[in-house]
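The chain that follows stands alone, in the form predicted alone, written as structure tokens.
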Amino acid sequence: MGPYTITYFGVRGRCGAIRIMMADQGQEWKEILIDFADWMKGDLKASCVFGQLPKFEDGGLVLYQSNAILRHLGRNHDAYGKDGKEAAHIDMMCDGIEDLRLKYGKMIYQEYDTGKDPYIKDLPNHLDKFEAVMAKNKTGFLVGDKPSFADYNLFDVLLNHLVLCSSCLDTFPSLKSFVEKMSARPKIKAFLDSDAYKKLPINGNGKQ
């Protein structure tokens, strides 16, 4: 498997976790960076299938959509659960970052100035229902004894709120660990602390 192409814009955003979960597979993929005054003459925007990226390239399958893009990087690197019922309780844990992403993604691009500190107020009352899931698991992970794409996710969009509110864990010790665990991984450390990582800016406006 693999390697695997990427055509997304120089910042980190939806495929933030993409990338974490293919350096801590061992997987090598290559970077196709666009420019936004690029992708605003339309070509390529009008050949994506829901005028979005990221595009994503295994072989000749042609991908779109950030989470169906983890969902296969799961099914090919056993990372989707050990069997239907993991697989439908990690669906159902993506789909829940996927809510959490979005309001990030909201505030971010339509409301920093206004509403940053009310988002960071309402937070815990959203990351308490991630605490609650993996304190109960007590494997460190949310689903199983494993990472899961859905883990690489949720630590993605973890590692975006540190930098909007360093001291939004303090009060979720399983999150907490979880963070610094999927850190200390040495392949995600690596890719962390790596230039390619490094030079990417979180969001495309840069807010964070």
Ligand code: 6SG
Contents of the next structure:
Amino acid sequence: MGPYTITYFGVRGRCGAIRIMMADQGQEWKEILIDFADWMKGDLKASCVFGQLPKFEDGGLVLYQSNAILRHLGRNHDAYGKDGKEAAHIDMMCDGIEDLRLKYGKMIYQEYDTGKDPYIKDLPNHLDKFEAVMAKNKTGFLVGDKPSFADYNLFDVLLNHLVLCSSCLDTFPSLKSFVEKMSARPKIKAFLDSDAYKKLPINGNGKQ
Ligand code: 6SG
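Given the form predicted alone above, what does the protein look like in the form predicted in complex with this ligand?
Zooming out: every chain and molecule, the one shown earlier first.
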């Protein structure tokens, strides 16, 4: 497997979870950051299967779609459950995280000024679902007893939401402890403290 390469815009965005997962799994990867002017030339866009980034390369394998990339890393690094039943639950959680990520993206990119406050007000009605799963599993992870790609995905989305609203996990003890423990994993901590991570804004329009 590998070496891995990410081609994406200079944001955390849809590569936040992928990068955190690679860091925690002890992987090194190459970053190709594309600026807006280069993207607008259109050649790279035309070469992408869905006309969008991120693009991910694992040796000769070229992948698009951030969740497909996470699943691929899950298979490569034994982070996709211990059997088919766990894998199915991990898929289910990842799809639930995608629903929240899409709602967040819509608010950030399309209606930040009018939508931010109602979004924060409604947020507990989404976070409580993840809290319930996390509390029920009791291992500190969504499924099974070690991190899966869904955990890295949830962790990234929760970090973004803590920037949006620093108190958003105060009523969700299992999620709060999950974020604290994931943040303290040595390789994740080193990555989150790195300039490579800190220099990137969360979103492409500067809102957060
Ligand atoms: C945008 O939506 O970064 N890809 C985005 N935008 C460029 O021409 N389902 C897939 C997946 O999960 C979604 C891909 C995603 O992988 S991500 C893309 O390729 C396009 O469609 C959010 C992000 N935005 C960065 C960005 C938006 C505005 C300024 C910077 C890039 C530069 C200008 C427009 C796009 Fe830009």
